[in-house]
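Only one chain is given next, in structure tokens, and it is the form predicted on its own.
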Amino acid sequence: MRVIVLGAGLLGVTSAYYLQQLGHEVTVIDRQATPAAETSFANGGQISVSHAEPWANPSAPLKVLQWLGKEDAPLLFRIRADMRQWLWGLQFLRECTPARTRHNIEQIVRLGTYSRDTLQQLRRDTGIDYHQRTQGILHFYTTQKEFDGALKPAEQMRALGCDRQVISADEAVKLEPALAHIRPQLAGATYTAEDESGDANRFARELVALARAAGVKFLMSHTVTALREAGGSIDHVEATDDEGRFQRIRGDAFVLAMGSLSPLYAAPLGIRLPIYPAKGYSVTMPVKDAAKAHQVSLTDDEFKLVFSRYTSAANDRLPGRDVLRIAGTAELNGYDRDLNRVRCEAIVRRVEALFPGAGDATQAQFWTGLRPATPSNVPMIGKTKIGNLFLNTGHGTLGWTHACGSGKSIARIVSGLAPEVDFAFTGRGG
């Protein structure tokens, strides 16, 4: 079949790769000049199955109320006259019950474990390099309340096959000596040895090169303007290139992988996707003192931050440097892309408090991107009511973690095959 993939972020690129592997003629369309140039550009870099507790959980409503109006809050609802935001917020509250949280963790862990395995197999098969680190992920807690709150979710994750071990503060410092500075503050930690980290943008670029060599066509700098339906199916996509020239691009099947823009393209077709943009931030800074900088990828659950370390690519803003990448928080403020310096500086302050002198904050590079969040944190993968339109979107903060498993699964669904993972796929895809 001729399959058109809309979007060249992590989800679009992995979808295209696995569709080609199953014998399809694949074309990818994206408005940017390079792949993974938006949400996937400067993300936290974690392949984190252990990061499976959704934002919507029993403790969230009180926290959200406490954080309202605080510019540096980990999760900030910036109230707007936006019906989609309000409806999303109501759905978010419904997902905060213990039963829904347990259900959503189950879905997120199953997909995450499968996706991590799929990524590792891809690495063995192709030798793809993205400055990966396979030292696991350590979640650390600087308050007893946050640590206590992590114990039940960690237990559920272990029961589902994600080996997230609860460890003491001393064991955490032994695993990551850079935490010694805050040892008196550490209440405890969890450690998942199988989790990984790496440069997601580099991964996407390298996978595009492999896909191109295999025959996948990439129409970059092409802006999709509409999906046109005829007779109950998508007939073609309308797009303009970087010189404004209009094109109709036809296919037999279409995969919508456009992140937070997905609901805007689905709505005219009568498909309502519960996806809202959650603006995330990242700070990238060169390592100043290697002895003080972390080696293991870390998660600071209280402040909703993740910490990775890698060597930046030659075409990055800090070329060839050993860098720290700190990313996280979420701001629900519509499609606003403005960089909020208050939030960026709050991340830098936290880094300095945890690892003073480790990074060169004077050379910090700030970034923001819109993550496609569902109220449950469970992504939307599978069929729609339109027979030849498929979804691979709504991955929120876990797009990198779930990319390979989602891409392989949607490729199998498009091909009429059953997915290899027990997950709540949309439509009849499960």
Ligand SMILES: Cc1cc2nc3c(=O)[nH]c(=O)nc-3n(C[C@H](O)[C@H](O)[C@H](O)COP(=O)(O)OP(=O)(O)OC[C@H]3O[C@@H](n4cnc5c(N)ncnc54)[C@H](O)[C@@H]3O)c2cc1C
Given for the second form:
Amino acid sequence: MRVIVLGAGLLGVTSAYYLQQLGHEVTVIDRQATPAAETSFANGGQISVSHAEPWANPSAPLKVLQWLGKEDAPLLFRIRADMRQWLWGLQFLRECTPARTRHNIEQIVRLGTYSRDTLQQLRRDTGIDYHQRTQGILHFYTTQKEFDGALKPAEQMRALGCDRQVISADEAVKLEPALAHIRPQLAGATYTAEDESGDANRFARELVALARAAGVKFLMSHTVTALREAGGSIDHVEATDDEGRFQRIRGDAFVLAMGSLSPLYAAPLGIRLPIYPAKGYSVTMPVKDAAKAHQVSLTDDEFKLVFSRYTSAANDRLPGRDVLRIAGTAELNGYDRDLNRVRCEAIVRRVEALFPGAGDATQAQFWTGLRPATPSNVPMIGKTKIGNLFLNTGHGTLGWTHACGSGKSIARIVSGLAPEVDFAFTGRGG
Ligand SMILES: Cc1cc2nc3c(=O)[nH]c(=O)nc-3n(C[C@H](O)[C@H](O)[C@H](O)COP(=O)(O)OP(=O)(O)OC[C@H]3O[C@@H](n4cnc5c(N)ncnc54)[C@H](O)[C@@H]3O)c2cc1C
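The structure above corresponds to the form predicted on its own; please give the structure of the form predicted together with the named molecule next.
Then the entire complex follows, led off by the chain already shown.
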């Protein structure tokens, strides 16, 4: 089959790779000149099955209300005259019940475990290198309340096969000596030895090289303007290149993987995707004092920040350097990607408070990306009401963690094969 993948972020690139592996003729279209140049560019780097508790959980509504209007809040709703934002907010509230939270954690853990296994298999098969670190992920808590709140979800995750162990503050410092500085503030921690981290952008570019070598075509700098339906299936997509030249691109099947833009292209076809952009920030800074910098990938649950460390990718402005990547927080404010100074400084302040002297904040680089967020944090992967249109989108906070599992699953669904994981795929894909 000739399959057209729309979007060359992590989800488009993994879809294309696995589709090609199943024998399809694959073309990927993206508006950027290089792959993974939007939300997949500078994320937190964590492959975190253990980060399965969605934003929508029983404690969220109160927190969100308390944070309204607070410029440096970890999760900030900027209320707009935007019907899509309001509808998303209402659906988010519906996902906050204990029963929905349990259901969503189950979906996220299942896909996460499968995806991490799939990534590890890909590494064994291809030797792909993306500055991966396999020292696990440690979630630490600086308030007793946050720590107590994490115990139940961690127990549920263990029951689902994610080995997220509860550990004491002293055990946390033993695993990650850089935490010694904040030992007095630590209420406790959890540790998931099988979780990993790595440079998602480098991974995507390396996978594109492997896919290209295997025959996948990449039409970069091509902006998709519409998907055209005829007789109950997608006949072609319309696109313009960077010189404004119009093209119709035909295929037998189409995979929509355009991140937070996906709903805008599905809506004219009568397909409503509850995906809204949730702006996140990342800070990348060179390591100043290696002994003070963390080795294990960390999650600071209270501030909704994740910490990774790796040698910077060649296309970064810090080539070849040992860097710290700190990422997180969320701002629901439409498609705005402006860097808010207050939010950037709040992240740097937190890093300095936790690991003083570890990174060189004077050389910090700031970035924002729009997470394609569903109200439940469960991505939309599978079939649609249009027979040859498939979804691989809405991965929110976990698009890197879920990339390989989602890519392989959609490739199997497009090929008429059963997916290998028990997950709530859209349409009749499951
Ligand atoms: C601050 C931050 C930290 C994060 N940390 C982590 C983490 O630690 N672990 C984790 O698992 N996940 C993390 N994530 C989430 C993860 O980065 C995303 O879920 C993932 O990158 C989404 O990938 P995507 O392919 O769906 O979207 P994108 O990467 O945005 O790809 C979509 C592609 O579609 C293209 N496109 C859009 N519209 C058009 C058009 N009209 N025509 C042609 N092309 C188009 C874009 O150019 C883009 O390349 C983080 C996200 C952020 C913002």
